[in-house]
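Consider the single chain below, provided in structure tokens and representing the form predicted alone.
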Amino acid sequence: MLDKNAHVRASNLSVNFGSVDVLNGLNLDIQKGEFLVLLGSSGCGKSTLLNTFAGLQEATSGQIWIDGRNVTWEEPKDRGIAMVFQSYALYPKMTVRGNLSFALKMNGTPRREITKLVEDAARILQIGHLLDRRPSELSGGQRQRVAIGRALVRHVDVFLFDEPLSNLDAKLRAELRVELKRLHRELGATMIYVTHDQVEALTLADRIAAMKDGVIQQLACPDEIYNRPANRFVAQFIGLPSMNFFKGKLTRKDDKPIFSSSELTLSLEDYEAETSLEEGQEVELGIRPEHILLLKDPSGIASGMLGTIDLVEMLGSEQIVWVVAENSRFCMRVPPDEKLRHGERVAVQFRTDNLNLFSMQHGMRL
């Protein structure tokens, strides 16, 4: 059944080609004003799904609907939004006001309005002063403003990103990431934006499709996506450095739930549990860097265990500290000034409100 509040959606969308399945059967609503961005590694169907809502690739079954419109089989002129690649694609002997105005122009849009809706775009992007530019002139930064300018231009409602900041170096992308936020922002269009990039997905989403094999593994906003992972692969997927693993079983005492392990006793009583802990299951338990503590004083240690630092990361901003343990290895994050060396025996503590547990048989949340 049609969802009449979602803006853009995508009912039981299937893509083959030839004998592969990229998108099989995949369901999505995105709500008006909303910033979705489709998070996955190379291969997983995340930009074939957006070339498919943009009308670039055929759909073998299902449908695409815009504002209450099955655009399913329409030309992508006329499906009402506008599109960003990876690639700037400006054409280089024109200036960024041409850039800017051409599609106009081919539109047959009045001169007046023409110059009116490419001082707005300038304005927005911040890039009035670059207009009498040409490509070659500009940074790798305004470039790519210039190519979400020549998308904003066109006063669409849905607008579409492949992977636009892949091609920037970290400062740019990081000053690239504010822009597109405030841009949302201003506009209060509905933005679905394509990325490998965790940072960004984090930061700039309202909710993440995680994406695996053409599936949607877990779609939610990046609060939950990072404490409450659905399944293993999110976890292991999304975080820098990524969620800890202990495999373990589930045993009881006091009629309370316990992980254990040869190297780990850790009590669940603070767990949320989607699911039934079921004693002598076998699981993963997952915790991330953050949520590990190094301790000044080992004696009387509780939720953790010793262990040997393997290796120390500085960041600046903190440390990221690698530790070997009886049948383990994990990472914790450190404040800067701490003086930690190779070699050294640490005892850490587990923050008990901050663990997940996944079945070792499906790999889902329990």
Ligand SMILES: Nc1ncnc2c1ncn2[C@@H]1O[C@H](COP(=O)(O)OP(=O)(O)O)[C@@H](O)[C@H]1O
Given for the second form:
Amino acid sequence: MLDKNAHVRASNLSVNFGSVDVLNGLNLDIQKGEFLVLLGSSGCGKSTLLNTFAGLQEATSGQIWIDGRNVTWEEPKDRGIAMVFQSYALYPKMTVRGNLSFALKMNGTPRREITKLVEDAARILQIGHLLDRRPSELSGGQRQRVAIGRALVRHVDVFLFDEPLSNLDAKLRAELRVELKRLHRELGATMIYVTHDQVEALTLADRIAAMKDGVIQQLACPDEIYNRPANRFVAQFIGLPSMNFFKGKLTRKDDKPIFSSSELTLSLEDYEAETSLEEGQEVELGIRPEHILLLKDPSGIASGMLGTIDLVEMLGSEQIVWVVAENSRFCMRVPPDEKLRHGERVAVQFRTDNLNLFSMQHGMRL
Ligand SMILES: Nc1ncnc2c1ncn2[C@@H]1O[C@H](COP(=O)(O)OP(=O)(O)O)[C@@H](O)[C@H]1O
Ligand SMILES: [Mg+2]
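What would the structure be for the form predicted in complex with the ligand, given that what you showed me was the form predicted alone?
After this comes the whole thing, all chains and molecules, with the earlier chain placed first.
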């Protein structure tokens, strides 16, 4: 059944190229006004899904619904959507104003209205002073703004973005990210945004659909994706530096569940499990770098271990410290003023209220 509240919906959607199934019976409901990010590594099928929403890619089977309408066989121009690509694809001979108004001229929008729409978009994107320049006279960030502006003038209520910031340098990317977020708040439109960049996903999304091999692994808000990843794949994909993993077993001590390996014993009393924790089960324990703490007094070590500092990366606001222990190598975040040297012996403590356990068998969070 169609979810009445879903603004954009993929229902049992399959797309294949010859013998290659890129999407296979995918379901996804996106709410009105939601900022949904499709996140996954290159080749996992993000663009294919987005293009199918847009009508640039034909569905092999299944349906696309927009605003309660089955648009599976509608032309892109009739779907009420606008799309922004990674390559800005501006018309090089036209000015910014020409680029922004082109589609409107083509669909016969009255001149007066065009002027107003272009000026509104230029104001929102802060490119008013660039309207008479050509694309060759703009920086990368300015060009991408114009590309977004071209989508904006169309006054649709669904925007599709395919890695729009990937071509920009890191600083500009961070700036435009903030602006996109503001834009979303201002327009209240539904936005579906494709990226392989987990920071973009975490900062922009209302909900993230984390994809692997054409399959949505988890659909949840950034907080949940980060703190309660559904499986081992999502856990290692999200977060930089990545979550640390330790192989071990579930056992019991004084009738309380514990994680145990040759070098580490941790209480699981605070652990919020998805399923029952079976004794003897082989598991991987996951813990984020910010949840491993340096211990000043190693004698008090209760839920941690000893290790040797292998490498220190100073990032200004913090240090990423890599530690090698008996059977493992892991990293932790440490305040910048802590003086640490390569080769130094340290004691570390694991915060047991921030653990994740994954089945060694199927990789799902336990
Ligand atoms: N037109 C096409 N013909 C054949 N294979 C394609 C075509 N477009 C995409 N693919 C394949 O489909 C898979 C998903 O591609 P794509 O959706 O572009 O991934 P992403 O955007 O996540 O990087 C890839 O393996 C890609 O090689
Ligand atoms: Mg792509």
